[in-house]
Amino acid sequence: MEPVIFEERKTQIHRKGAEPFSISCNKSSLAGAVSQRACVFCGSRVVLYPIADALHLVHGPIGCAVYTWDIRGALSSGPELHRLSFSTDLREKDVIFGGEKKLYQALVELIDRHQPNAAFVYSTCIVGIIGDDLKAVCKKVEAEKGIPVIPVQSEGFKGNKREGYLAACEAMFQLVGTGDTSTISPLSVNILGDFNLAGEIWIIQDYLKRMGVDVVANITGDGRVADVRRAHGAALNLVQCSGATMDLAKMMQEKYGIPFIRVSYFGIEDMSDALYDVAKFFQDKDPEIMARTQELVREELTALYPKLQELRKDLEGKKAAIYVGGAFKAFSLIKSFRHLGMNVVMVGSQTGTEEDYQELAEITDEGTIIVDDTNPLELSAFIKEKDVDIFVGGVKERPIAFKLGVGFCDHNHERKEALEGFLGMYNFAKEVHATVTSPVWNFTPRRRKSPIAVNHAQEACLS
């Protein structure tokens, strides 16, 4: 089946081997194409949301707050104020007469009631249109209440999701540099771009602790305001989701001289490389750190490899499609599927850059479809064309897979299963195996071939 592609989107799709590499990306979504992307406001919300002891107030219509309520499966080891969703609930009267008074009253009431350590106030589309002075209201409340009250300039219409990431980084940067750093170890890092989905950041913290490295601030998974305020005292920034937090890493490098390295905690190679890169950075200060890291990786892989080999027996030769938010995750997923004997035949992201897609083209096989900022129509067509066995995506991609009778793995921020680290690789392999080998897909209209096949599937489901 030929994919249905709008003329204006053809430059955002590349088929490896059919043509020299070229792809158009990092631009506004095509109007009417029903992009899988989220808006600027959502981009800022997903980055800041896991700061658990802060108040998060959405200044806008109630729908914007509902849309992003508890948007990540970000766990907290302490306070859970971030899981509540607050809104000024702007109505028609506020659009006409302005919403600043309503915002001030909401902030005062919520700060008195919940005693947060800081407050983030998110601007939405309508606030940008009516021109409420968010900064002035935040400044007034900050002076009255004595905590940071930070405006997040995230009007939804002013760009794509990446603009929201930048707005979040600019908001957080107002906190950085305001805390005491006198007790911070010289072997210390900040973890940027990990959102502690299903407790993943605790896995990474454990690895770093075994290496002898302290974590100053989690930005933003299981985050705390006080930690962000002293983050400028760390020796190194580890940046995982580079689209979400690279801007903050660059700001901290420019102002405080803190270097950063890009890492990924998904898959065997990238997880190992991340730990070794940290060890190399600190080996001048601690000559034994590399030996401890090698022992850690050896222990983990000795336990992991036999389990993966067992699952691989049923997965060899199966085909996978990937569509995720940030491209860094796609790199690690391609390598992870190879460990399971599977082939990636389609890969794409919402916010990848030309450099990201160039790298994807270099590590994928001939014939692989690489796509930027796609939509359900294209994804459905690509999945049918390649006849994939599993689709990896998020909540918006799940219905596409299920309707087409394809196995699905949730690799987005709603998931409840930890997929980072060596433990996460095993969890990922188990989930892939369970969905790819499930007989339930034989019941879907596209897969149903004959009454005999359905009977066999029914027997398999009951057994």
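Residue numbers count along the first chain shown, from 1. Treat the numbers as computed from the prediction; the structure is a model and nothing was measured. Think of the rigid core as the biggest set of C-alphas that the two forms share within 1.5 Å after superposition. First, how it differs from the form predicted together with its partner chain.
Here F21 does not count as shifted, since its C-alpha moves by less than 2 Å between these two forms after the core is aligned. The two forms, fitted on the rigid core, differ between these two forms by 2 Å or more at the CA of N442.
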The other form holds:
Amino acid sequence: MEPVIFEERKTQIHRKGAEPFSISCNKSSLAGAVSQRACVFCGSRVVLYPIADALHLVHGPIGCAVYTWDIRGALSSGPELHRLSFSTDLREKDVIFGGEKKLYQALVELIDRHQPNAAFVYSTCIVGIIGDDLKAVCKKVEAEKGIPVIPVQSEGFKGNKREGYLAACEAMFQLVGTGDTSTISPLSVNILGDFNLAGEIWIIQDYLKRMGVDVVANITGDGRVADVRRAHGAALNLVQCSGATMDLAKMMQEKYGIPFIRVSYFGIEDMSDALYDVAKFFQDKDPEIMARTQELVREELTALYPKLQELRKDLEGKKAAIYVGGAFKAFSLIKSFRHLGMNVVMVGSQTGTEEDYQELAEITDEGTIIVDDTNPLELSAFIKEKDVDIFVGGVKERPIAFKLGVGFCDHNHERKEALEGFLGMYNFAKEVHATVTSPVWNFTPRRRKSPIAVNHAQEACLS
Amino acid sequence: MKKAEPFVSTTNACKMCTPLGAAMAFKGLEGCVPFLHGSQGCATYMRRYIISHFREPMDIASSSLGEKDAVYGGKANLMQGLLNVIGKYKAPAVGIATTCLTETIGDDVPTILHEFKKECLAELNGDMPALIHCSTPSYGGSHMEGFHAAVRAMVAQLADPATEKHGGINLFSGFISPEDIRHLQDVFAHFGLPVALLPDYSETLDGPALEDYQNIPGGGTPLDAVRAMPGAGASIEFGRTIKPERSAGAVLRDKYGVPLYSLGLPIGLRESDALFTTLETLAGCAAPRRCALERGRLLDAMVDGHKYVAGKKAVIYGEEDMAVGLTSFLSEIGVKPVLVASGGESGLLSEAVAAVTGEFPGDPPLVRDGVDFYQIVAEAEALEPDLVVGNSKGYRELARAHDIPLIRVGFPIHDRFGSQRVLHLGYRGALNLYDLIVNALIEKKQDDSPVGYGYI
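Given the form predicted alone, state the structure of the form predicted together with its partner chain.
The next block holds the full complex; its first chain is the one shown before.
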């Protein structure tokens, strides 16, 4: 068989144990390689999207808005303006004569109609080319309408998703510092990098509440403009995810002196560590907090552990492959699979950094394939080579698993199951169990020869 | 016709962008890998969107332009990307569609491809795949313009003028479901008519479980079948809103003299009759008994069920041709179409709707083209429909918000299972739609009733 790995991509794949650690990453995707990555616009859009009382206007032709309409399962406890898709729907004449006038009119029209608390205006490829002055239009509308109107410099071709994250953070940073912080508790945090998929942020908020910690702003799941504006009043930033909101945390540290800690709410250890780290941070101010936190974790684990053991019986020794957007999530997933008695044999991400991959190499077993910015050809080859039982990814990866007769867990932003927290660990285990133990794999052609096979069939029976 | 209130902004668009349609059409050519010349995001977004409907792999390559390329031109990336795709996928064909980025920076794709063929032939060991290209700036229409542009490009660029005459029929069947494609092929087989149906994604986007992963899924219209299209006895093209300059059938008629039968998408009784009588003419014999029986069963069901649907009001939206066909069918069964809406802007929608509703009494439906779901919902509220027929994008704001049953048809269907297998076309497709509609109305009545009727 022909090798499936492009010569240019060889350095983006590492096999643990076969060679000393080295991987190249954070490169532009190889043309023609069918990368699973999206673009700068995508990065900005997914980060800002869950701010539910803001208007999100995509300035560009219709596609960019259509494909991101209600794309995330980011829930809101109140307004749901974020679930609508707004576009300036640029046409040929706009491209020739410029889209500024149309943008102005669209903004005014939509702000009048929906009365949002802020507006984000996303720049797309075409806007970068025709040179519309987004900032000027936003400034003008902001003055007229009296709400923040913030340009997001997210021209699609300007890099990969990471640049989009940065553009989103820069946009949000314009809001931070503009609200009143006088009533904020000294035991308070902002939750950064959680998007409230399937209500996950509410699980985390509940834990923090039980610990006695207030949440000032959710950034951005179930997010509100007013909360972001007063986020600089929090004592600590909790940053989840591989970098979507890291830039914002750094900006807030620099300007407002707010420290941040990196956390993950996936899996038992990482969830517990996150809560303990918060408790440690506040124990000078509240000496009881550590005891309360320990009690909370004990309570949750006592309920969770027997349920996991039950599921583990059927999963012991099974093999998993992981391909996710950000590498940070992969760390937690590897640990979670260990709790289920399963081994991770392939792990990769769209936007991991060298340090991320180094850490992955340290915590995985010998022989594990570590890969940056991969594609369907490589993924299918790795899954076959390692003969995995489950593949964890997003919608684009799902058919690759299913076509190979392999179980699948959606761990991307479309999912409808909460996977964070101790509850999420149970949901995750249940989902893994449901797919891995399904009887359908007994019949897929890779496992059992079909009595009636497509390959040998003719159009009609010959008489 | 009343004009919908003109808004500057678009909210919840009732259309997709042109390159998506082109990628869909290219997916229906055997061995063809769709390739978007633009930034990486376009290909990835469209893949996700299409995968969510079909639940099948949908590889779309991209030239992955970066900032430098946007300034200096995308030629190098396009050529490198093509080499990569051809090398790894061993693709016998690549369908290249432009995007708004490359159209605006002015990349001359035909010239670049010409150079590619010259410069890279040796590198590919003399084995140059078919390279088909079409121009699809996403500010130049909806996904349907892209779809038709790609179909037309495949025909115009692959057709071999030296083809000898043969008795086959070319069928340009439009943006329909894989199940529709399979049904059409069966119908042609029963008529004994060899057919070259383009694009045929019935297998590429609804494939079987196989032993191994297919880098390029099997199926698709064979390249040779497209090459041989000038020799066909006739072409049939579905779609009352295809402009002549976008028609693939018109290329073959004007250039090679292949007679063209332009029909509506065969949804419902009359539009299917138009297809089957055309097939009778082409085959020179009466429709096979099984087809006649299907028509008879459809009519029988229309009689059995007429009181469940009588006088119900329906809102229909989606691609223009799909909307016209559905409107035609709903009118036939006694449902009153009150609003026919589309994000498309061919300019031919109201004329086409009038043609299929004219013979029935009462006011014709409101026809709205170039509208979004904000406008559709606003119009629909005053019309108090009993039924909504369209893709799944009208669910939340229209059907759910007003507690109206939604019959999911067309593309995309992102919130139901089995979207590939919805049959819309022919007598059999009409019967399938009829069952769905009647049962949705019965279910609504049953759910709304305190009695809990066990017989309806």
